[in-house]
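In the form predicted on its own, a lone chain appears below as structure tokens.
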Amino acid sequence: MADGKTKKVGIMGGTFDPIHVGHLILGEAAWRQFHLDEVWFLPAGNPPHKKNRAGRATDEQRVDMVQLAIQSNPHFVLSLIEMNPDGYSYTYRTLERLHSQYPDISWYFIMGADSLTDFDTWREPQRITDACQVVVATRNQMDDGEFQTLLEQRKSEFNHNFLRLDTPNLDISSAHLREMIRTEESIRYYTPDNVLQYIIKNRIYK
């Protein structure tokens, strides 16, 4: 971070069950591309009466999956701030609530174009976008013309400045990952090696 300018810290969130390579990639393009100091990665936590569900990681293995997947980039980090004890938290809160701990950082939350899609539906989109830069991906199941419109729609919704991350987002969802481990397919170069490793050792999604 260059002296007297404010540090630029991006936001990874998810429940990274298991974090893969796409959320990697993501992260490492936006620190790239919008020459952030920074780039957090965020698990969310489960609500308490959905802990320890079968064929899924606890919040334990998720954020030891986080921190082990992370660990060789200096300027990737692990924030444990969503992981509280009423579970799922909604994302204006967790940003107006790094706002006020980290009252000097500006923010950039990262999301896929997915996300873009149905982001007027989230829990008061309007305090999310005061509270930070929005980043999105471009996925390559969307038509580029198609995904510049929805950009432009949303930016005269919300009077802010969506901003466009220029890169494939690989087509990989932990979703499906659960799915190859529990049929006994490999998943390796989805995640990285001591990922897989940690999740074969405790044999999670079994």
The other form holds:
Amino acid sequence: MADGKTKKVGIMGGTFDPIHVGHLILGEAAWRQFHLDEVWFLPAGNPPHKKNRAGRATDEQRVDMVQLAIQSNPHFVLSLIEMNPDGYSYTYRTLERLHSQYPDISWYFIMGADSLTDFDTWREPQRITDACQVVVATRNQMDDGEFQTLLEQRKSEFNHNFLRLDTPNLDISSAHLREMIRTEESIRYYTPDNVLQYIIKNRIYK
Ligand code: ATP
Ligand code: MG
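Having seen the form predicted on its own, I'd like the form predicted in complex with adenosine-5'-triphosphate (ATP) now, please.
Once more the chain from above appears, this time first in line as the rest of the complex follows.
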């Protein structure tokens, strides 16, 4: 590899409450488009005041669901580096830790366009772009021109390349799935069957 790194790894961070096909499709699309070796899924820990809220999964359940969802994919990996038991983890810190732990890996941070919209409010965004390539997928029916403009805007603000992930608009969110489960609508095919079974068995999101 030109930068002397020997491996390329994608990072899919999120609360995954629950994980759904949108997350999985983004990971797979990034793996394919950028010739990644692996994609790591990093469920984020909840801070104490957000733990064990009614209608939400516990940290442990979210980790279990990610594990179930990715287990059939040999290049998807679960990482607990953001499962910080006492609160939020900051992306820049995670990336800097990963950098020093794995100096041979170049990192591709994968996000939806909603995250790029509020990227400048994230803690230390410049340190994030210093540490990785940022890969962005469209979301929420964002108009193509608007998406392109946002990518260009971030490029000039951070003097960094923001890469566009080539995916269709995937109209799905964890919030919508939680609402569907609460109102007893079927979420079959919105998440893998084994995750669906886990949600039913553990009566999550009721
Ligand atoms: P919630 O509704 O609880 O916010 P979510 O579906 O947005 O959940 P998150 O765990 O918040 O899922 O998202 C993790 C990352 O995945 C974010 O960068 C988000 O932009 C991206 N993402 C999630 N769903 C989609 C989707 N359908 N299309 C594109 N990006 C997505
Ligand atoms: Mg979200």
